[in-house]
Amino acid sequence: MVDADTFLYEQLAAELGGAIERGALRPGDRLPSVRRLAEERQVSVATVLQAYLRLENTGLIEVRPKSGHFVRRRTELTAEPRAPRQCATPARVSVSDAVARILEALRDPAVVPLGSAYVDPSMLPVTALNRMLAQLAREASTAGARYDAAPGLLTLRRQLARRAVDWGVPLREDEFVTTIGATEGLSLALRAVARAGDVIAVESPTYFGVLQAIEGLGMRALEIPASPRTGMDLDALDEALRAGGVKAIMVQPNVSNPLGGVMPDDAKERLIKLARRHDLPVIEDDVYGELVFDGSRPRPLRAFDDDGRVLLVGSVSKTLAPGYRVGWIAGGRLHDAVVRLKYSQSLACPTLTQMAVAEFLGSGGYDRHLRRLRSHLAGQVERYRDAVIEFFPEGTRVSAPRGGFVLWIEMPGGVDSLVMLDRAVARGVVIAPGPVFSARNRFGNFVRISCGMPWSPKAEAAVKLVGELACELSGKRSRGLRAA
């Protein structure tokens, strides 16, 4: 009976290995459960967990906590983009055209939007919102009569306090204003620590649009070289700091936009050693912070500030609902200044969307969702990993991302992701070319695709039409193209 058990889980690993191979099986996606595998194939439940036991011991699929089995991504192609060399002196930012020109043709709902963050409706639970906020409008049928003025809707502002507890940051719901969506939390946030002509420390790359808060008004960017694992250089940053001139630092240390890294702890109490030192505010961009796919929520900043110099960000747009625009922002010992910017910006928020969103908050729908979505996010992002080692120019480098939904990739030397830009659209397909992500233009030949649509022939299509234009531009084969 031994004999015929070790070689029945042995012919299965061989069988289900030989799919991953062949490619039948791809990078993300899931096995089926042990019992359902073990009923399609007669046979007993230990040994389909002797069979899995021996693929994951060879590194062809790995378990992922509460979520089953799931087949490896590939591991011929490791090499992830290399960060940029640091930037002497800040630079005036002008970005704008270049994402107008991606915002414009993303306005076309024929378009493959591979360069918009955003992650399809069917995937959110946008349903169950507009229930809620129908319902609200109906019960208070005052609540637009009136503005709902900074800081903002107070039930929405308690269920963020709850929130702040799981974070590791012990916040009030008087420490919070609430915002039209994080954009606006960015732009209070600069403009609350400094003035045109000011420099703020980024990251390098960083986030076109906190590129675009800054160019909006008249600040200079310093670029401080980023790693695809664990965000901002502060050695780099340290020595920016020691020459002098900073006036702020501007960061994203959980699941950074474009790279998907999470700053380590020890590196973030450096950081705030640093900006303590130099007694500098610390801009914190945490949209992300909820999408780390091991289900982990890796702590802000602000957990390890003592002295309020950190002003935290943060949004529902990435997680629940993009159109519902409704943000935060923490504005440590700014807060004053922060509420006064709010009344001059833009006064209010809009009431019914606040109310909305924290009555999800509150109804214990929330985490569920965000367990759920970081299970599929991770998944997508795997397979659109996988297409792009597969049709993309040899040389070619791409982030493994430790969460969120963006890969930031490296094409080799030659292509110009402008010009890739303008090819794509004009096939259907939009992208966000590297010098959107740079104040001095840089990373040409760099390119952020989003994976916040859903795999499928469609996204995998278009995948292949972007590698197969960066490899007319680089004049080199992609490594399908070479397997076959």
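Superpose the two forms; the largest set of C-alphas matching within 1.5 Å is the rigid core. Residue numbers count along the first chain shown, from 1. Just so it is clear, the structure is predicted and the values come from calculations on it, not from any experiment. First, how it differs from the form predicted together with another copy of the chain.
When the rigid core is held fixed, the Cα atom of Arg36 travels 2 angstroms or more between these two forms.
The two forms, fitted on the rigid core, differ between these two forms by 2 Å or more at the CA of Val48. Remark: with the core as the superposition reference, the CA shift of Pro65 between these two forms reaches 2 Å or more.
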Second form
Number of protein chains: 2
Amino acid sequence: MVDADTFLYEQLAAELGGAIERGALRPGDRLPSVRRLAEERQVSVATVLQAYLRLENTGLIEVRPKSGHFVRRRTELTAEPRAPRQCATPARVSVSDAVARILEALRDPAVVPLGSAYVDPSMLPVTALNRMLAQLAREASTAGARYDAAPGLLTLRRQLARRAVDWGVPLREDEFVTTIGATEGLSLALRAVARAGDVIAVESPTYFGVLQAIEGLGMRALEIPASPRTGMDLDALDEALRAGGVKAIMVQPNVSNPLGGVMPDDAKERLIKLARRHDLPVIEDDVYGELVFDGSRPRPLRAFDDDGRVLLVGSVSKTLAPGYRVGWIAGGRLHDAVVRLKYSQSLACPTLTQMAVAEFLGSGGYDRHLRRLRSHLAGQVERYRDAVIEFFPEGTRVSAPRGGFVLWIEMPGGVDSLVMLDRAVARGVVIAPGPVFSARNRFGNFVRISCGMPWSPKAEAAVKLVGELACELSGKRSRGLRAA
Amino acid sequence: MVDADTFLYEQLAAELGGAIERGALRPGDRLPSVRRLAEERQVSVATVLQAYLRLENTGLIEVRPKSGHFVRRRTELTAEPRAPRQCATPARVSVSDAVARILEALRDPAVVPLGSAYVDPSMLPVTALNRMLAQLAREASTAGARYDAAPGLLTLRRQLARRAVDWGVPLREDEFVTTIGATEGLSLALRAVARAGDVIAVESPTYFGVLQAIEGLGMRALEIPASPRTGMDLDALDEALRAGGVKAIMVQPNVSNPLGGVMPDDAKERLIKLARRHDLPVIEDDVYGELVFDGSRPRPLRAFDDDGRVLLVGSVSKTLAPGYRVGWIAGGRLHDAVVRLKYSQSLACPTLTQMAVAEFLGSGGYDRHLRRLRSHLAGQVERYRDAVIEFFPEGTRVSAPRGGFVLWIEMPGGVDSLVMLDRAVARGVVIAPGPVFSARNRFGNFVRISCGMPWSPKAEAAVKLVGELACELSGKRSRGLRAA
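Give me the form predicted together with another copy of the chain now, not the form predicted on its own.
Every chain and every other molecule in the complex is listed next, the one we just looked at coming first.
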């Protein structure tokens, strides 16, 4: 559906994209020349160019120099990785050793960081943000030097409350606590809802940072299978909750990491009902909520929660500046407990970096940037995905994420991705091996790669290297498919 | 003892200060005129002026306009607050409610913040530091946007290793982890050495942030009496350790908060021996180590530790810029555990603020600043102390801190400092009531006030107000003494 406010080029791109999806335009077909289409549709050449650029960015068409625009050959391999079986018992977590290996390897600036879910700074408005910081540092001299103890900088919390309207969640400024990235938000949330020995229901696979936090706090994880399309399996969750013993639910409904799924609204409603029935708190990690490729900005779980049981965690680390470490938590009815834990965990966030982010969020440039970023990431993910299909061994399955910038790859059974990590690091590439996404070290033949770095010969060589290692370890040959 | 490197004015100030302490110069005595002393000593007028300024700042002499420099009338009330009795059993901590009241009240910029141990930004080189940050933000555009996961920024860790030489502790750059202020360092240290239910031996009284962290982690505190001169009572500690059950020792040997004592070197040696005998880790909070008034910079406990059992925590929050939230921990043999806990607690510190502090530490301006700051704080503490003696009820005892900028005040028995807090807040002044410095809510008739704000009519009015409240609550009159 196209509404009146949509830009002309967006309407045109949507229309052509639809034609490709329906098969009206087929792989290899040449699109009309820019000039001809502009005449036909009575729009400017610039509008057509922008529409074609959008389609190119989302991976649907490609430019062949001196020939024009063509519908890309979409690989046929659409098989997605399989979800694990349900697991009845919780587990103590021990992912720290492997995660430490990844993070240590990533400290070398010379490596290709396929193992880190971060967006390359070249795609972020770092210069504009830094300029604001520089200006504030010169002007707000003493303000920047003062402690600004939890709940944190008021102007930032105001901007968050304003943005929450767009998320579909009515949150007031006094419901937020600012944090050191989402990582601190998750840590505070876990500490607010549970203690050592308690069981947290998590998606399987799930982000290793969550497992690390659970491990560090001496808690246990109960893995609930998750689908690469729709996230946590709620039938499995229902069963687990009935069996008893779960203390809290930890979930990424909007673009799960590493799967890339988005939980539909009716599933979100059902999850809240389940939590209410068992009177459990829910920790929601929404760091990827702004990065759904179609721009739909799905509502957080918190929007379906009317009794404050959801602790909503977010940050600007995936969208603006990871190195600023600006995140937040809206703790719901546990707000006061979160504030107190923040006092003793780090007391206050740095003042000036919060001020700069608040100014950027208020500037209006953030939404424009998000639109561009989503479009770029969609195209990049498609490029990386094509390369995985080309270079990885036959039988490989790869996710088709609805947002974000990571791919979850299931390789043939013989591959041990921890061995793969060692070999890749030795050759200058860091990956995130499957077992760090599970409390039970499942997913031994899975790997997550990040598509946050712009596609380039260097990126291609890195994906190729990892694919070759997978071939080597599985004894299988690559499919060698390549978009024409 | 005066060595050859000491500045001339410092030698002169030390000599005159000694004469005052010995009673060779008595309260009310007029000092030689600047010109005469310069001639007598064959030094410049500027040198004498600087020496007099130093003595004025440390509260020993005062200027009477058009009359010259005079030895100040030192009040006779030198009684220091008494240490509590030894307590045989550990306690669950519950200071959070009262601490939250203090921190919430401090968020109002209109209050006089006597309850917060922070140095007023006017006394810190904030402008210079901010200028460095602004410059870095403009130049190091993408560097500032990248994650810099634990152990944290290399250039900052290098500067810390360089400074550690001056502390008398040979620490390498790879032995540090940067943190969000010392608060995060203490939190990580506690998590590295103990878990919920475990007992931590702490000084009594001790900094409420430590007690909050212990409370938040579900640990218990065993209070060991501390002296306002020499810190933790090691006989009492020895006894407690023999009784068993202590998991770790948490201590502030260099300027304890709130007492202001410094543990002598032989006591530090003994403390390390005790810890070694019982194979216990020691958490050392060294945030005030640079702020000993006589500039001696006592060695941290860590200097006496040869098997890495001391986790040394520090920050620039008391000396440079609280709002930058730059701290560190050298975790000794628990370094790796600290790094992993940092991953899951906040992953990384903001990059640009670390860069700015590293540059400032490397600039050489830091040592000059510290010399000035120590001298200012010494004078300020003396002014506040005089006012306490004047305005507080008879029978009040007040600490004579060797460094830092807080006073620990014991009031007559009838005063309830929590009631005092409420009444003071209602009249625009925040104090730190005694019970927040104890796991057992001892020190009901004690209060800590900060002297971090330059002495002014506003500061005087605030101390006077608190003194009047103490008179009101104790039913006693103030001594009304005042330095002539």
